[in-house]
Amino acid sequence: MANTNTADVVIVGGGIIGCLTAYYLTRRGLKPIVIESDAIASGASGTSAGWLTPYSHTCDPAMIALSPASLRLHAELAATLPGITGIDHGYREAPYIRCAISNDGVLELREFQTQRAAEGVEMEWLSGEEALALSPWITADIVAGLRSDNEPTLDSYRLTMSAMQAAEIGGARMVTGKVTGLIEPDESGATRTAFGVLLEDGSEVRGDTVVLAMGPWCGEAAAWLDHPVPVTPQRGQIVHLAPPDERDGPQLEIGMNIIEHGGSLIGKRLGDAIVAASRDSVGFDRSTTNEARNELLINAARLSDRINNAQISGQTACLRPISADGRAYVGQVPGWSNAYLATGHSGEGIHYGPVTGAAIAELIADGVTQYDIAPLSPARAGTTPV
């Protein structure tokens, strides 16, 4: 063999979702490997909207349930990193608000508070005007707006480079390569041992236990495992605005979108306002095109007319991890005593990133975590449909 590294444990993908779990390992005395194909954050964590929300894909309400423990844990990870890595990763807390502007959005809107209320997530119903003086930016003829203060933003960037570097001066290490498959004994039993990873390049990862944690590529392990691991690539892409001058007024502070167009407009504290997100499955082409950007840019202006001056600073394209039934995979994969999957968290990866990290460091060290993660069994994958 070329190589051969060693750890407690190996964790396959280095997005938000590899990171955090490494970070939360090494808090628990663990020293795991991190492998990337590309680079930390060079995926979907990299380039993401970094709104925490539950609500951008099929509100399941297994995930909602986990919403709670991971906004706390995103607090946490919010006070906790900056002092150990040095990098602010622009956690903030602001509203966002959902707009109607005709009375069918008014109705929608109405639904959206009451399923909201019967999760325990209470949101301000305001009028017109009200919704109006939350924020310059909303030149619309406004009916109605529902305001929630529980929908933080930041940059998925820095937090993930932020966790990988604080999992490194925990111990971890992480490792470049492109893993082709799992090692395995040499005898057969009823449940199957995994001895670490092969490399492309002919190296192995050893470690005592293995995390697929690889986004849409996690499809891939399907021929590894066994076991069906139902998860396809979806394009969502993002168009990025500059500041404004001063002459046109301040910059966007807040997030909000028009309930019937759907889109949103996201300020953030640090780096450029965001106008999200498309959706469309074209495989695992992350090409950006002007028909996406300029939907996204007749939808966002339909709220604020500042739209029509704004400065487009960009827009980029990444790869969500879309499972068949819409919630994610997150356990131990059938069969197998020591492989765990982390994937299929749709556009909320970033959003779900610290439970689904904890709840795996958990399982791996103590045998149990405290986070309901038994719905997100791996096992169900067996008889979802595809």
Ligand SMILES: Cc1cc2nc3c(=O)[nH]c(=O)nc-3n(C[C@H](O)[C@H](O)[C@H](O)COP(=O)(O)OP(=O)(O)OC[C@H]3O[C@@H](n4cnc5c(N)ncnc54)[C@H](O)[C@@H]3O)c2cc1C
Given for the second form:
Amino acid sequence: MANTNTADVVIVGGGIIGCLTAYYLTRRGLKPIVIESDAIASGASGTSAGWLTPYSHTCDPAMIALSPASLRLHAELAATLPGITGIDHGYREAPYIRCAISNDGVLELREFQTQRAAEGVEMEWLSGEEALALSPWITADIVAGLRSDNEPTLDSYRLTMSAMQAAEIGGARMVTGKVTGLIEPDESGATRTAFGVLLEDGSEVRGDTVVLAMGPWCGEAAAWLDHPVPVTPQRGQIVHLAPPDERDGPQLEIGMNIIEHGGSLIGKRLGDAIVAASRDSVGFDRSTTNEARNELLINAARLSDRINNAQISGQTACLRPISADGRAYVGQVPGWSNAYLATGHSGEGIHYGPVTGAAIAELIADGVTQYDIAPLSPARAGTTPV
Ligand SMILES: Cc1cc2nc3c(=O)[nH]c(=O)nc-3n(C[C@H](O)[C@H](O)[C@H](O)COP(=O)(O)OP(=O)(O)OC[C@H]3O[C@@H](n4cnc5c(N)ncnc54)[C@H](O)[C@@H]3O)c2cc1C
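Alternative state: the form predicted in complex with the ligand, after the form predicted alone:
Zooming out: every chain and molecule, the one shown earlier first.
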């Protein structure tokens, strides 16, 4: 007979989304099981740049509207999780500076500032000299800069591990295995119900509710749900810079980029500074390439000549879960009484992890959520062109 586990909620995927969903469910008295085919945080959640910004990817208005709530939850997690698990996840509130080195860049910066102002976020305009004065790391010939007050950074591997550990302390469990489908009753009505999930080894995990949080692999669930899940992988590479010793000058304390070139230099409270990140579509290939590393370093050196003397401590590549329309899929799956999707956060899943986990936990526990995730409904995947 098949080995069977049971839980209140079955969560497929042990990345930031699955682990924070588990954590918030335990806070509401539910006991979930997280099923992970590899290891907790083995996907992009473990090797992201850990920069909490809503502006790195698509700037989708429905996502941006959720950004302040997610930032508030991040601050709350930073204040509470280390006390529960003993894991410091390196959260640091810090400004971020976008720089322009040409007139075209100045226009782009102005447009960015105007868009943010329309969303209610004021960013400070800086002359080239003022931008230069903000960090000894900026050595380029800057024409203008735009300072954003708070785009925090953290270590997303530690946050994901800490969320899972806090969930386990609250009664969650983890099961290792690859999910291959949903368990359904022999006769389903118009609205289908999942009794749980099937694993590759023939075992089952049964539960009242199923949450699919498989990141870029969520597309596989379309066949299980009989509903489109237009999420695809996009590879991103990061170069890690060892902290300079005192002779080489100060640590990188804040984040910065050149708006004309994209990419980012991001200081961390724990561990290495980061040069982020490349983008290419090569399926599920997670290997690093010299081409991506060189391009990242060349772009970063346009902003800071310190890059030329920095010690490279490593490089990593991982996969963003890219949704077809630039907006995550968060909510109940149409046609199912108890199946939820939480995926497609593209390059901003760490930033939006808390609001996603909290919203799904509220929906499951209470039937409603205080967060406006209606525009993120998976129902649109069946109706809008993708
Ligand atoms: C280079 C790079 C830099 C980034 N930087 C940032 C940043 O600075 N800020 C930010 O907010 N975001 C950033 N992101 C995006 C962010 O990392 C992702 O959006 C986020 O990690 C996605 O989390 P997830 O839990 O949805 O997916 P994942 O972390 O991919 O986790 C999904 C998990 O599901 C498991 N799984 C898949 N299929 C199955 C199955 N069938 N059965 C069991 N388990 C399964 C996988 O093994 C995996 O562990 C970055 C991404 C990249 C690539």
